[in-house]
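What follows is a single chain, given as structure tokens, in the form predicted on its own.
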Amino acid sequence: MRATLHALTEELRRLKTAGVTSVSVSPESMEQLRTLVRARAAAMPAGEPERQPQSSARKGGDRTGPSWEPKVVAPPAPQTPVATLPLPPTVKLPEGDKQMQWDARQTTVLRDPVCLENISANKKVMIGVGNLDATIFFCGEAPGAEEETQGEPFVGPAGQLLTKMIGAMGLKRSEVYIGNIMNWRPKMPTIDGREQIGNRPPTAEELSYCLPYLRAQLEVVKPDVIVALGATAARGLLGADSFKTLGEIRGKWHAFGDHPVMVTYHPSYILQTQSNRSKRVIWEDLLQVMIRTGLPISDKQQGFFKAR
């Protein structure tokens, strides 16, 4: 059930960042959601859910007599406002080769007191991974549940799909560099010390604090191209007010400092839609990246996900 609610939260958040303002929900889906809520209420130690009477005159029926619908009464979620952060750190890389500089950067972020304060218990600070000589730098937004457990970006379902996307480009995951702007998973209120369910977009202040660590990675790797995955990553690189919906800017070249940036949808967009059209949209963006970096493109690759 937790996995289902997590997936639903992720999908609604992604749809919102893509500019979708409303969704259509079938009666069958609504009944499934009610079933999940009832099951969660039954599992709560607080006792039986409170029941409230409803009118017996229901649309589409002529039932007489009282009908009852359970109303879930949960303990109020603790309010955990986002703390005010200090000024972003100044990250200076030492003299030396790429590996030495990368190691120094990783040590700094792993010891950063603000990063350590913002991770949940038994979780890890996020660090980037990959080839330090990579020509392509895939940039995500913030770690999710799987990522904060392993301390590595894109290791959950969306990460597995990203690995396949990289493979479709004729590359291995080990040949590119993958990082997130955020070094920790933005916290959400939890109940009774339970695991966090769902994710929230990082605030502008959180993105600003972590941005120097992203810049340090770019300084070490010196990629030819950055691929911004999703709206939050794009806002972190291009500015919070640089666009309203991702559709406005995806598929076009932008810049972060001296680095060309291709903005595209997050891999989870494909997981949600599961259509050739959505796959083709992202693939067209990646084809531009391949052209820009001089990767060969076969006829087969050119024809991936075309409508039939």
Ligand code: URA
Given for the second form:
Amino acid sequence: MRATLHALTEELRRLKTAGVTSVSVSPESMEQLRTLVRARAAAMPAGEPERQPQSSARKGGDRTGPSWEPKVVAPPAPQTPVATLPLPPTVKLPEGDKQMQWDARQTTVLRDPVCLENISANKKVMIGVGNLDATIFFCGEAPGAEEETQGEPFVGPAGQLLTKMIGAMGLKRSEVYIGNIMNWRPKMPTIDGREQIGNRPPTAEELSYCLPYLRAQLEVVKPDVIVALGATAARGLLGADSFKTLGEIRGKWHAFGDHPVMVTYHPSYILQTQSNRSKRVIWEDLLQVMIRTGLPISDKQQGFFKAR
Ligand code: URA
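How about the form predicted in complex with uracil, since we already have the form predicted on its own?
Once more the chain from above appears, this time first in line as the rest of the complex follows.
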């Protein structure tokens, strides 16, 4: 357990050194972490402090480092392989109808040696799903634990919330298209071959490797709008340096080639904040998407999540 915490601490340090300022952790992973920390506290002899307080963190200095670093230096943590990826693939769609084109793209991505190399053992390469005639294309970041097991985007807790959001728009999941920028879950170190805990944002290289596959899906579906869910999707579509904070660009129309892009928060933001305000903010962005795509909006829908 100590080694697990140490590995995680080391990985957070490595990410921080690489310039990463935040990592998203699913509620399940958060619960697993809490369980680890609670078990560690319970295992400690009475009187031994659970945490080594970091004085700088207390003074408001470096707040990004975890405050529960183990006192005793554990064996070196496994390193995340920082693979240098080959140039992004050229994805050519065959002549034919949408289904034939989509099938060809699916076959290519499922056989892509780089994608196959980057998935963990017994996990699946991610492909988008949905209606090939959809007017709305939801674009997320990367598969999480559930998604890499099933090979389908947004099937975990964030996905269930996304399905509800789609329902609130008066649509079914089968009427839209859902994809991710990434075709694999970015790997993090694990201990003794155990399952990966938590997620890390993809590197710029990983994003640009997978982008041609996203482009190919857009070429097939030809949606009226793309909804970019969260900062990583926005970064992949609009460029790494196009914004500092998501708040700057959300709720506004942008473009990815000929496709209008509405940027909004990722559904996991609602899962983290659980606030009516965050629901309303995302809902306002989705109302704009509904207006642009000509979906009817009832008074009830107009008023969703407004402060009472
Ligand atoms: N988060 C994403 O961005 N995509 C998924 O498929 C699942 C969670």
